[in-house]
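As a starting point, one isolated chain is supplied in structure tokens, in the form predicted alone.
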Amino acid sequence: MHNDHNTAWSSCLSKLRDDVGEQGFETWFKPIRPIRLENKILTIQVPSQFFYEYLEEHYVQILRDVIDDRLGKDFQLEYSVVVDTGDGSNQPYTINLPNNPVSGKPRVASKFDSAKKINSLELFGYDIKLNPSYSFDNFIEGDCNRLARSAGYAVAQRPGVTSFNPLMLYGGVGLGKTHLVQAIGNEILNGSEKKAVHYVSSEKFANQFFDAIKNNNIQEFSNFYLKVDVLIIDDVQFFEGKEKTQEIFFHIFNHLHQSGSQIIMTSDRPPKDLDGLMERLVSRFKWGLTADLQQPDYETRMAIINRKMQSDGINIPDNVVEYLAYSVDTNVRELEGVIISLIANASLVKKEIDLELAKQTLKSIVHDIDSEVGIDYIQKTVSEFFKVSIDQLKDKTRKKEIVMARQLAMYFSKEYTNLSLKSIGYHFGGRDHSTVIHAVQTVNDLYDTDNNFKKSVDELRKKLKLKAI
């Protein structure tokens, strides 16, 4: 029996030299330094992250066989990886990969192991911060997010087992990324297998790491993250430019992925567009599944409004739902804010929610409706100029003078508001976006070829500009 780390590793080296050949031995095993031997765990120090990865990829089975032969099948190997070699003013620091079975297969944790993990996470001070109100039940599925939701649900049922590891979700602000990843975490926590789930923003992760450096407890920081079963990290684009933080996350990512833990990340853009991140880190983001969340389509916005109103026990007319869905087409967060404001306004003025109240509410929230030159004012100004009614602008009549007025109103709606083409069409009798495109093109063509038409356009524009001022 080998009682010290130097003797134990020397015994392993003598066999490794025969097994890997002189060149492999000199390159990959001679630089390794034994650190300690405790509780049947031999710790060896390797000079870099790359060095560790190469050993794991090319020599993992050989190392397992050597450990079994020279020390015994109940011994394990632990790596101490030099992450930063330091300089004249900074000491080098290393990170341990604890209890590596050197088998190439992840160790399956028992429920007792997981319970101990969860307790250790809480004791360390990095408490689990999942919002229990985020669930799959209240995440509205649509064409804009179907792939992301389906993949997220699959991961929640079998974390670390599916090929969706890591799962990377990306999209703009307010599209439901945080809701979805926290729904995954809550689903896992509520499952039959107790898992250590940790949710953290990338900004908080970086701050924790900086505190660990300042307080000289990097090992504790690393050990905490190396013990989780499911790591959910939000907004990884904030790692850009933070080289030390990327290094530590790269190491943690590798260990968790190798040990079969589930990694879930969000970003505001796809991995290929994450400038300022190490190439080797970005390449790992692409190992699993990358899915995007897009702006919600009209049908999804309708479903979100109806679900929110139902959950609050409020019934509103269909025309109000349609108006809100067409008017707020940016993101889910803004749509939910409008709904909350509408409910509050109805309560304050003690009246039922109707279309007029909805319009008044949106004027104080949505930029293009808040503008003095909103779509209602454009329709009013154009209808008065051409002496036609607003209802005629919206109906199906094909009379030449009404068609011209309608096309001009669409043209100015595109110029003075931020509404989408589809939303503009909705305000003109439910026409589609291609009708709006045709109207804009017609106005541009006539403006260049018809002087009388040009004068009308210029006069209307003056009226609208005066209102804007």
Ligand code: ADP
The other form holds:
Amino acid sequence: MHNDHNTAWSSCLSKLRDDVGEQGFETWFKPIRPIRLENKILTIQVPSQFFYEYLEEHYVQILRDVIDDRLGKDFQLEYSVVVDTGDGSNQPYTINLPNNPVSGKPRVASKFDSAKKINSLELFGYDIKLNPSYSFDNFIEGDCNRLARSAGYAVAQRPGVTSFNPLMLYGGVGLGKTHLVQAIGNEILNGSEKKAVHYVSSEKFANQFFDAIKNNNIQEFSNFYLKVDVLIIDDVQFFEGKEKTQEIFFHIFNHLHQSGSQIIMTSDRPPKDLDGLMERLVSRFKWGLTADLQQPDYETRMAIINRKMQSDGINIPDNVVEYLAYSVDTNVRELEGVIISLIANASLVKKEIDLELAKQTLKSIVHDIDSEVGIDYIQKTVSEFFKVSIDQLKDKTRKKEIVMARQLAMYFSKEYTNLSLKSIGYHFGGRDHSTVIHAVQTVNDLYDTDNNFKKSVDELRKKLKLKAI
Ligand code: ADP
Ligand code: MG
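Alternative state: the form predicted in complex with ligand ADP, after the form predicted alone:
Next comes the full complex, and the chain you just saw is listed first.
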């Protein structure tokens, strides 16, 4: 089918772009060159050892899945790494992708199979789901997370004993929820008492439960969960609307709580806003302590950058740290993404990290090539933010969310571009200039009266501003 490496790789790329997101794609996959396809082995060339290691660490599973999907399960991937020997003769060498997990075999037969095999070994800390690199040590403290962190620490010292049971941590994406709850788990595992710590995302929990129903072994499923000393459930918002899963979780929750086991949960919003959750479950979430994680402030962002660079053994000038801390204020994950890309870029162009490189990197991550915020970019950003399509922004739909997104996009077009009201209207499906004026007014009014709306506007403005740097 794919007798040619270029076709094969571009087919993989089109899927990768969806799977890893724009930033990951630009940074890690664009620079890759396919070099041959022989005997069902696709060889790709990556620019440096660092690149190879990074791909291995972060994208190995995604790569495998893409190869399975696009080429076939019996295809293999090989990297060829270009090393700079300093004499201009970049002699590539080849690293074979290890067979595991990148073998053609199905990796996990069934999600519940793995739970079924759970034995005391896994229960006593060998659950690979707990990532040992998440610790309290490398979780930077700031005003944004002080309560959550110290409550977490207290729980880790005396699980099930403090009144922080359950401990419920909530906050937006990339603010450190998973890091913190895993740090608690690790801290407990490293403690002197042997405790069965189990970390699971609520999505995985729901899938395991689903498989258990299908395979008729709900008993086994419950027994497993009833035995843990510390249950960490990540992203409970995923339980929304899943009544059966909530029922079983309710049952497990009560049992564990009564028997003095510690329950730790995270959610992307406060319990009261978990609309699709049973009231009695939500009310139990509030029995212990609920603490939020907020966007890191400037100082915390500086500390996180410094820490990250230090742990990678990299020195960067203060003005670069300041610039990054100033520019990326959304969440820690995004900040980390920028740092990694910066390191990757430096290694790619073989330059020291300086302000200029930082600016370039940020630009190439945040948008395409030009640095002006144009109407297309505004439409794209707004449509992604509200999860509506660009077409919907331009068509006649009167659905409330779409109207709001459309009005906001018009508002920002007025604010950020030099286009006339008439031509802004033109870019929104040929509306006339009075529609644009109305949109701007509506946004201004809502901004002053509706707090949630204000938040969305502020967040969007930040996203758009990043591009303008
Ligand atoms: P969430 O689960 O809230 O989406 P994560 O826990 O996955 O967020 O955090 C995203 C990334 O940011 C992780 O790599 C994590 O290590 C890092 N991170 C978040 N908060 C901090 C912090 N306070 N100090 C250091 N690293 C952090
Ligand atoms: Mg998380």
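If you're wondering where the values come from, they're calculated on a predicted model, not measured in any experiment. Positions refer to the first chain, counted from 1. If you superpose the two forms and keep the largest set of C-alpha atoms that fall within 1.5 Å, you have the rigid core.
Problem - Per-residue C-alpha change between these two forms, residue 214, threshold 2 Å, rigid core fit - result: It does not reach a 2 Å shift.
Handout entry: Residue shift check between these two forms, rigid core fit, residue 75 Cα at least 2 Å
Key = Yes, shifts by 2 Å or more.
Problem - Core-aligned C-alpha movement of residue 392 between these two forms, 2 Å or more - result: Yes; that C-alpha moves by at least 2 Å between these two forms.
Exercise for the section: Provide the displacement, in Å, of the CA of residue 415 between these two forms, taking the core as the superposition reference. Expected result: With the rigid core fitted, the alpha carbon of residue 415 is displaced 3.9 Å between these two forms.
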